[in-house]
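Form predicted alone, single chain, as structure tokens, below.
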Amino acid sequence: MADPRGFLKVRERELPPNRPVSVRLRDWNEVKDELGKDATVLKQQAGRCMDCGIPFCHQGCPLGNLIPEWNDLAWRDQWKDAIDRLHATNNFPEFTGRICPAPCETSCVLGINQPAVTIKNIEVEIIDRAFKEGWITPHVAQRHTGRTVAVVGSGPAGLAAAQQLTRAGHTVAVYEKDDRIGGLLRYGVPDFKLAKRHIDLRVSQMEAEGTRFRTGVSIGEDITWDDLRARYDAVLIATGAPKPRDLPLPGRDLDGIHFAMPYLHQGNQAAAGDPLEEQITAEGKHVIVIGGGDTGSDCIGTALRQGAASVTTLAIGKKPPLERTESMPWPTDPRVFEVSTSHEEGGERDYLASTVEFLGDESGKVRSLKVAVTQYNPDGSRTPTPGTEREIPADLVLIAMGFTGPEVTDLEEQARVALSPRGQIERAEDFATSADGVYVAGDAGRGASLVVWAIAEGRAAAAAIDEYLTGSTELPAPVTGRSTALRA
């Protein structure tokens, strides 16, 4: 443990500074003020984490990490021995230290009574200075077994599993269908959140230790799922869940209306210096984002960014409480109102508010949306109220509304790979699908869910292909393959 007295010592919890908003508003630098770092107050915060006895914050992170291990390790600067114990359960501690949602911290035992350890920021900050003092190096595998896997998509769940698996000997190659590594970390996920120099020095790791990447090939079009399979001994599905929920409504194809991903993977193109051709941008318009999770929240950062006139978010919803309610007990993840840094940087933030028609003009292209105030009805269902309509400006209207699951066209043809009925890949406990040899991860199996979740699945299939191919596995697996989706 960390300082037996931290807790009673330092009783708030305190966190590096955020660059002002007029600042980062005007480029798409993270949002943290690296220069505000101060080492006295991150080893005081590393200290609050007490001798709980039972540390809940084990069963809150699905990786299992050792966080009252590495807390008392950074408390005592002791940091190579901290990102040791880091690694041991997490392949990147640099993405789920940026964008994971952190339930581990509210699992904590002081969060009973008191504000929860920084867990998520002890831990981005051991692996920053990890890479800093140069002590993140390959781990070359000993030895070879002969036996090859392909990875189907290089987000969290696959960059995870390849890792793990071409470091237990195996030669594995990563295929992705965008110009770069990363998937939804890439071109998902702004750069005001996560830089994308993280995802570039993991992949750079990788490579030294033997994993191949391929990109720009599309799985299913360019190489059958059939010859895939033929070519390897393996193969692990890690293509998340991409296709999006829509709101059919009158007006829904009016020109002006789109999907949340594509705008961000646009943004995420332009922060990149990539030329575009008809970029969906914010510039000079009125913005509605509807739905309020965070997705929404990347819309909101990024529409700003590009200089929208103004940015309304709709939720459906009520707005949640401030606080965790007798419904949300500790240590269960509460779902109390939260305020990202987009949120801070500007836009309204509209509950109760279903949307009822999009309007347009003359030309095809959306105007306003029509909306009226959410109804709560007996049975639980959620309709608009009558007489309550009012119309809201909207030059661009972005559906963030979460995801119902994974791309299977031609999956179930080509590599006759069962679906359920809802068009789920369906798979066992050990993340095995129908087809011999071939195994999914991360959203791909589970619907759309948290980052920290995918790298967890990554590394348990990862075990059961090595299992598969071997006969045995020394490769840690931490989750089983559940399939129930902790947030859309």
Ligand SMILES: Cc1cc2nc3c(=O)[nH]c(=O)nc-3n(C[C@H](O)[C@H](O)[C@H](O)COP(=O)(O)OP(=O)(O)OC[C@H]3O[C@@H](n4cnc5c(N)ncnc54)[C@H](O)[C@@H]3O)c2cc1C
Given for the second form:
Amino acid sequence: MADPRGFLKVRERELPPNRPVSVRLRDWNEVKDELGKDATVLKQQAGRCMDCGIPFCHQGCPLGNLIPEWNDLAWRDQWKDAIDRLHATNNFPEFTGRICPAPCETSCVLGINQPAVTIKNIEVEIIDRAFKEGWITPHVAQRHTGRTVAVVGSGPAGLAAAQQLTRAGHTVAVYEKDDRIGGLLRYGVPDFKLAKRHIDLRVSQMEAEGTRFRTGVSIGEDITWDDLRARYDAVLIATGAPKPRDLPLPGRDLDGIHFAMPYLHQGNQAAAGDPLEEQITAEGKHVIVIGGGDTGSDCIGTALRQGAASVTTLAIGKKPPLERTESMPWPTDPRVFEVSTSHEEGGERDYLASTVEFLGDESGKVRSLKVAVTQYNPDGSRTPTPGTEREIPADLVLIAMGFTGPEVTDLEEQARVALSPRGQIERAEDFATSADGVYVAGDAGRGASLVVWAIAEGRAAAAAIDEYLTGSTELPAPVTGRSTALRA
Ligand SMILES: Cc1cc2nc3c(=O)[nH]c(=O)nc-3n(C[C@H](O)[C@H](O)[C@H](O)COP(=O)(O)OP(=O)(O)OC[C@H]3O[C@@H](n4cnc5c(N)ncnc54)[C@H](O)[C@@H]3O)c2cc1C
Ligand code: SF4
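Switching from the form predicted alone: structure of the form predicted in complex with this ligand?
After this comes the whole thing, all chains and molecules, with the earlier chain placed first.
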């Protein structure tokens, strides 16, 4: 155990400061302040861990991260051992340590009567040190099995599976239709949350281990799913769930109304220095973001950096409570009011706001939104309250209302995998689809979720594929295809 009296001596949660808003809005660099880190504070926080008999944080983390063990090692300054324990369950702590919403912290036992241990911050410090010290080296397989696996999609699910399978001795090729590796980490999450050098560093390690990467290849179009299956001994579908939920209201086809993803994709390309002919930009515009989740929040931070005149987020539901309520007790992952780093930077949040219509000018461009107060009906549905309509000026509208599932047209026709009633790719406990030797992991099978779940599923699917190919496996399988998050 770290310091046995640590949680009594230090009762407050302390995190390194982020860069000041006025400074960070001028660039695309990470919000985190590398210079503001204080090793003493970090050790004190690690020392607050009580090494609980039943560590609920393990259960809260979909990867089953061995949190008390690496808290203890960080507290003792044994950073090399700490990264070994962290890597035992998580291939990419540099991603989760930056952008995981940290369900481990909401289930930390200290959270019953004190603020939780700063688990995520300790995690990122362990991996950042490991990279700086040169401890992240390739783990090359000692023997090759002669079996081949195609991983389709290079998001966190595909990457985690590819790394596990390569290390198990299989020959693995990752196919990615985009021009760069990383999935939503590359072209969804903006640089100010996750600098892209972290993806590049990890991909370099994977290439040195023997994983092959093929960018600019769309399976289903450039190579059929059938051909791919014929060429490889097993296939993993890790293509994400990119189909956006639309808002088909009058005026939806006006200029200036976009889904969030093309906007964020371009924002990431621009930050990478790619030339863009017609970038959707918020510069000088009144921006309305419809939808209050992660994607909406990333739109806010991007729009503010582009110099938007104003940014307003419309959320159809009620403002969530500031603290846990009786219906979401510890250790469940509560739905409380969240303030992301982008929310700290500016913009307004408008709750109980139901969009009724998009209004345009004579040239066909959006000029405002008609919005009404949301009313909750006895059958649980939500509708606009008649007579409460008002207009909000808008030059750019970003629809960030979530995702309905994976793109499956080619898959269904060519690979003949069955779909669930909700449009996700159907999978068994072991992530196998209905097609022999074809597996699925991450958002494509689970529906739009989190990076930590994608990594956990990628690891578990890799174990199942290894067993399929060789008859047994020693790879860990942290979750099953039927797992659900610990949520009230
Ligand atoms: C804007 C945004 C912000 C987010 N922020 C967070 C956050 O802060 N924290 C968090 O935990 N989660 C966040 N998420 C969710 C998280 O990014 C996803 O849950 C996660 O990336 C899913 O991983 P995946 O590997 O399943 O799929 P993806 O990351 O979606 O990757 C799928 C990849 O497959 C490729 N592909 C698809 N079809 C084909 C094909 N036919 N051939 C070849 N390649 C193909 C795609 O181009 C893509 O690169 C966010 C999501 C979005 C959209
Ligand atoms: S991956 Fe997420 S849930 Fe797991 S320990 Fe890290 S921050 Fe917590």
